[in-house]
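Let's start with one chain on its own, the form predicted alone, as structure tokens.
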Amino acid sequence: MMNQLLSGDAPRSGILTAVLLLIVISLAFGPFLFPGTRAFSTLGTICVFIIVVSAYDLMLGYTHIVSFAHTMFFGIGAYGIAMATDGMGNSFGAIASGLAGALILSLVLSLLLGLLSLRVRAIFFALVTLAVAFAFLSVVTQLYNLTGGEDGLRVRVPRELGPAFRPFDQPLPGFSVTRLITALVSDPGNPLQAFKGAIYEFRFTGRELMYYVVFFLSAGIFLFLLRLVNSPFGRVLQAIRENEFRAEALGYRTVYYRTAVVILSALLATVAGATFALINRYVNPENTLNFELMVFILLMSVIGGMGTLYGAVVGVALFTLAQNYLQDLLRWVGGYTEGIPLLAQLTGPDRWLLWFGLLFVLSVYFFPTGIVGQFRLWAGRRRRPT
């Protein structure tokens, strides 16, 4: 049953399933475990990326497609849903129109991209992408009247999936974790008063409601590309990969698949971008065009592993968990370096940029096929025979 559901493509390491576990069943249970508009945020954050990034593998680590565009893809997405709300209030109706047009918008420009690459190719085709992005941010911030320019737009949501909205009358049982931990940091001979300490009321209401939309279209788009890369079609698409002209020796039309792996992954991150928006409630060039986004997601690939889409799980992961909460682990870790100067400076919570880059660094030298390529490396060395 689970092979199946994966497609054959297990994990494959004790370790890797181990995480992926942890992560899913956080993401799963996260309203009720971790409370607070922050730990929210982060989970809505973590669900759409794994769109964004599972997309972007599709084309970079099965196919060797380097693209700067996939943020404009996002943002086309977001701003599609921001514009039809702020345009036609806030229905199921404007929001399946925003959709739709994005989606439209979407296909055209990547259809472009993709018929572009017949006679551009590698870090051309790049370039050209990275132009495409840059124009369309320079659009989007001139047309004042329609995207709000710098200052963006608020989205408009439906009442159902509002903070007003209780689909329950009564409040269904919550776990704090970050409470619990708390409890026990600060009082460690106690620990049955923790946990009962941790134990509170939630209230579901529907921004609960959305995060679980934006949860299973996270994991049904996930297992559709594992199911994918999986097919006939994707072992072609390794096969550009590894060797194009090999590949259209053995009678496959390179560019075709190229194409549809374009638009496929453009139409995955104009998705991705709606569903931002709309848990979210705000978009702006800054959250959605922005180049160090792109420069963002090629990250989360690179640290989680090209290739694997288990890698895209992980780095987003990681990656937005530091990005939230290295600073907090800064400050913390600055009480207790206050007296000693040099050491004081470089744990305090604004060189949080200077120790990401550096665990950055660390995991491309430890991790060098990445965190999941690694661990399923170590996996096969043990499984091999002496």
The other form holds:
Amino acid sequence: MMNQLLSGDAPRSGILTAVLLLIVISLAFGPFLFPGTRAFSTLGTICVFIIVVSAYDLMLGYTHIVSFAHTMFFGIGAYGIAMATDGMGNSFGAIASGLAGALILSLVLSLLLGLLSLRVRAIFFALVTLAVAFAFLSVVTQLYNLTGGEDGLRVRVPRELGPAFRPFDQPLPGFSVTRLITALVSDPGNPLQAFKGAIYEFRFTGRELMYYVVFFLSAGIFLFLLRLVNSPFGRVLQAIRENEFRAEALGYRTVYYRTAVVILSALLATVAGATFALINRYVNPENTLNFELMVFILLMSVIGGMGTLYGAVVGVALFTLAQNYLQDLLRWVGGYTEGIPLLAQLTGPDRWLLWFGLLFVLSVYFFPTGIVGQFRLWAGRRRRPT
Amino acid sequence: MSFDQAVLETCDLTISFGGHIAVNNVSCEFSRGSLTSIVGPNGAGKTTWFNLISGQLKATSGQVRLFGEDITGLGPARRSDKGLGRAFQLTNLFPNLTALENVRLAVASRHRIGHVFWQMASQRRDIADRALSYLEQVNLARRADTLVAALPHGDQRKLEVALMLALEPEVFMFDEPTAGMSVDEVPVILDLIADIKRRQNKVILLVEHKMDVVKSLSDRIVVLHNGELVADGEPSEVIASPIVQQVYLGASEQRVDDGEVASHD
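With the form predicted alone done, generate the form predicted together with its partner chain in the same format.
Let us now look at the entire complex, which starts with that chain.
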């Protein structure tokens, strides 16, 4: 059963299984474990980006197609929802037509890009996608009466997905892991008190409902992709990655496969963009189309481990947590280094990007196959000690 | 279709790179049940001719016909679908996949299941079993789970042949299948070729430098020299013909009767 669900592609490493379970449980019970809007938005971002990055991994890790237009498709999805609800009101009809329009636009653009890869290969293909993505970004910024320009658009979601909607009459009980840990650290002698203090109540609103839509969508898409890469089709993709010339000689028309992958990846990014708009309820060029975001997607993919899909989950979780909480960590460390010259400067919360960059360099240096690749390597060594 | 109808034909096939004509007006027909060796000194255009037939290169002029159909405009994948099987001279495999997975890709292509994305590849026991049977045929079954990059050169050559077998082609194109193999490995491949010849009524083309091999296996020898077809006929006649003696002696100062004339292109 589990083997069917994971398509026979288990994590194949004890530590990796533990990390993945931790992530899945945290996401599945997120609103019940982590109170507060910031935690909520972090959870939502992780779910959305698991879709984005695993779709990207299908292209980059499994087929070796380097595209910088992934954020463009993400943005198309997000703006499709934002513009449709802006123009048609906050109905489910507007969401459906926004999503449909976005998917059609993504389909056409990705089909063109896929066919282009027939003529333009490798680095040149990557450069073309970069140019297309930048062109799209400037179009969105210029058409400000449609897209809101740099200011972006607020997304007015249907009442059922907003904070005013309450499917349950009573508030639900939650158990705050963060409060528990903080209490245990600050007062280790009193675990009972810490446990009691961790219990809280919260209102399950339309926002939580939306979160669960995204969570199940993300889980479903991930399992679908896991099946895809372990299917005969997925094997052909790996063959193309390994030796495209030979794959062609074996009778596989590689351009069809590459185009199919580019299109599928684009459509999934579009869906992810749409859910992002609905859960974040604010869309602008910076949070959907920026080149910085593209680099982040690439980093998540590389840090987690390309060509493993599980790497997407680990990479996204780690990256998003670092992005959101590294500043807090530094502020906390800064409390101890205050007054020490240089060190105090280096540990200020606004230096988070410096530390983040350092973490990235170290992780690529020590784990060239990504976190997942490294875990599997260790597990393999343990099984066959040399 | 009559028995004698040509399965594969090249008609005035020509390719030039800039000013250099690598294959010049080569016309040749191959019919069922025949094994034709293609010989010639280095740079004679043998591999280039193969590349024109299997579609890796596009002809400057002339035609390639398979079962009477003009396939000159088709790419290598379509030609493979139509029954042209090719084993490459320089080993050309999927290095980071296992030996079994390499063959499985060929079997999956033959069974046209490359588009299947809803099934696990591992659920298709039929495909894996077939792949394994081809590995057995080339004596590689015990290496099924080894990554190709870790296989010795000789085993990689055998795998190259297994991939072509798995495609179940109408035309088998062997490009120096035994090059770089150790002496005790060569018979495995030669027996295999002889076996295909005996049991299957297919077209076999063989580029080979070892004259003893050529003499013992072939029904016919085609000699290429400077991109042109200079001799074509029964093995004993062709080898004895003055032009062949001249071409080969001119190329390598060796007797042609036995042994290796020239090892690599």
